[in-house]
Amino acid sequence: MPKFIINGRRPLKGEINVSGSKNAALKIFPAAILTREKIRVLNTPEIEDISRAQEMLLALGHEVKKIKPGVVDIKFNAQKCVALPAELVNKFRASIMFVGPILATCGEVRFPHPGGCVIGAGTRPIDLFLDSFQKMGAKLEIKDGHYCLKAKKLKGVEIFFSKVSVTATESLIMTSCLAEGETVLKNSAMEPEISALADFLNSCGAKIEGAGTPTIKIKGVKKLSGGEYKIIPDRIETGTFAMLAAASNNGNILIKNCEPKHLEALWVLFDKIGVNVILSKDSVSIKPAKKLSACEVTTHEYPGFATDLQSAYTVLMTQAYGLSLIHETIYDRRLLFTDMLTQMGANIIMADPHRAIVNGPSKLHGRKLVSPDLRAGMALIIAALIAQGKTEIDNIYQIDRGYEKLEERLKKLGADIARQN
């Protein structure tokens, strides 16, 4: 099984480019089901989750062609089936995003419970999706471990999400585009990826208003056309690289091709901590700081502090002076990786499954580790890069799910990192 071998404490400096957003790209592939015309996707990240999404479209009968690195063409060929292959559904959580578009276009869809990493596999219920589809007129049957949804024609309705959910909001936006009448989504998520998806669908003929606000209105149309979609920069990757630069604190690092305006909650924290950061329209520059001060954080839906940045921030706090409380409000298991940080020498106390207290600064030391999930795996890489000695990180498939050619980009900064098969 592939693993990363990292020798820490190397000076890091230079430039690193941000890839296209994983979370935005994963939604454009199911959105392609809504039209029979060609869609060209630009700035596509070449990561494992995107490969699974492409495989899903191919299994359903669509054409997917890589024109060149980062450019993919998608075209309807012939809908082979309405059943999502279990071997693909079990590999990535975002498979749930294919359900709504298939239901809207074919009137029927069958699928097992979505899988993914430990954060997503079987622990994040899909009730918001199922309840919403049923409210739009679909009939649900659960048989032999599979869900089956059927609907002759979906109807526009008013849906209030009992919990703010990015994927549920995006799924219902797509599904409602071809429904009869108007659908109103309340208590919707407001992430930039949602606005990007709505902008693209509108360019294809959809009628969506209010994306990026808690109330979104979608007027159903008879069909959508094709179009071109340039994926926005990955804000989670931007924030993660910024925290890597701040934690290493030994060189000037310029993060390019990003959207700093999507990370205002992080920049406010950086000001409190004392990170030497300079923001421009499409780049972030991190320079060495005299001292980093501890600061507590609570994860929150956008525009609050993203849960996907919490793991990296926890590592950063091991290098800050004082006590910091990390309060994870979104996912139960996201703080469990801190046990591996304590093995490396961090002073961390788990108050309960949702809160950890970090006492810094701590000198970290290399260890043999296993990546538990995508974001924690990346956080362990940051910890390894600032630790003394050699670290081995196994199960890096989880990291490859979300970060394109990671070791190549980190090497350009001066990191001593190698992939070992």
Ligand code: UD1
Contents of the next structure:
Amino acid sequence: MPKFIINGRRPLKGEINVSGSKNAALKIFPAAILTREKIRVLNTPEIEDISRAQEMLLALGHEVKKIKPGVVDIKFNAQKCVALPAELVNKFRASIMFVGPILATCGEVRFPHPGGCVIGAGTRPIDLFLDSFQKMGAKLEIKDGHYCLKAKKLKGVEIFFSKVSVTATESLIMTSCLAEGETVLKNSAMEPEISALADFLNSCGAKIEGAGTPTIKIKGVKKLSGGEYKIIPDRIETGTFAMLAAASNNGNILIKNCEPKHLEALWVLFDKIGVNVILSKDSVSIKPAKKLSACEVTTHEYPGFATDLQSAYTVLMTQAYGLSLIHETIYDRRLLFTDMLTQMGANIIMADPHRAIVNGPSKLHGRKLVSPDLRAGMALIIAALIAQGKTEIDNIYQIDRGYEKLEERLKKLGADIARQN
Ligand code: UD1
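Now show the form predicted in complex with this ligand, given that the preceding structure was the form predicted on its own.
Every chain and every other molecule in the complex is listed next, the one we just looked at coming first.
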């Protein structure tokens, strides 16, 4: 299995570019099912999860063509099937995003429970999706370990999400674009990727209002046209690089091609802990701090502090003076990776599955580690880059799922990181 070998404590400085957002890009491939016309996608990140999404579209009967790096054309060819291939569904949770568009255009869909990062209790639930599709008139049957949904025509309804969910919000936006009448989604998630998706669908003829607020109204239309979709910069990557810069603390790092306004919760925290940040419209410059102060954080849906940034922040707090409480409210397995930071020399106590206390600063030491999931894997890379000695990180497929050519970009900053196949 490929691994990263990292020799820590190399001075890091210079510039690093941010890729297109994984979580925005993942939704354009299922959205393409809603139109028979061509969609051109720009700024597409070249990562494993996107390859899986492209394979899914190919399996369903679309053409997917890479025009040049970052530019992909998608066009309907012929409907091959309404069943999502199990081997792809097992590999990424965002496969659930294909269900609504297939149901809306073909009247039926069949799929097993989706895989992906194991960061929630047991398997991550899909009840919000299933309940909402049924509310719109679909009949659900569970047979031979597969969900089967059928609906001649989906109807617009009012849906109140019992939990704020990014993918459930996006899925129901897509599904109701072609439904009969108006759908109103309440208690919706407000992430920038949702607004980006709604803007794109509107440019193709959809009638969506309120994306980026808790109440979204979608008036069903007969059909959607094709169009061009430029993926927004990855805010999680931006925040993660900013925390790497703050933790490594030895040179100026300029993070380019990003949208700092999507990370206000992080910049407020940086102010409190003493990181020097200069924000422009599309870049972030981080200068070494004299001394980092500890500060607690609670993860929250957007615009709060993203759960996807929690693991990198926890690593940063191992370098800060004092006690910081890390309160993970979204997923109950997301703090388990802190055990590996403890093995590296960090002083962390797990209070319960949702809260850990970091007592810093600690000197970290290189270790042999296994990446448990995408974001924790990236956090371990940050820890390895600031640790004394050599770290080996195994199971890096989990990191390749979401970060494009990571070692190349980190090497440009001066990191000593190599991929071993
Ligand atoms: C999305 C992001 C992921 C991020 C997460 C939270 C994508 C592809 N992934 O994941 O990177 O960590 O938002 O910001 O965009 N839940 C249910 N039932 C459901 C669906 C979700 O109970 O049917 C729960 C989840 O277990 C979790 C919470 O709702 O506790 C939020 O999850 P959700 O926003 O759905 O996460 P994802 O959309 O899967």
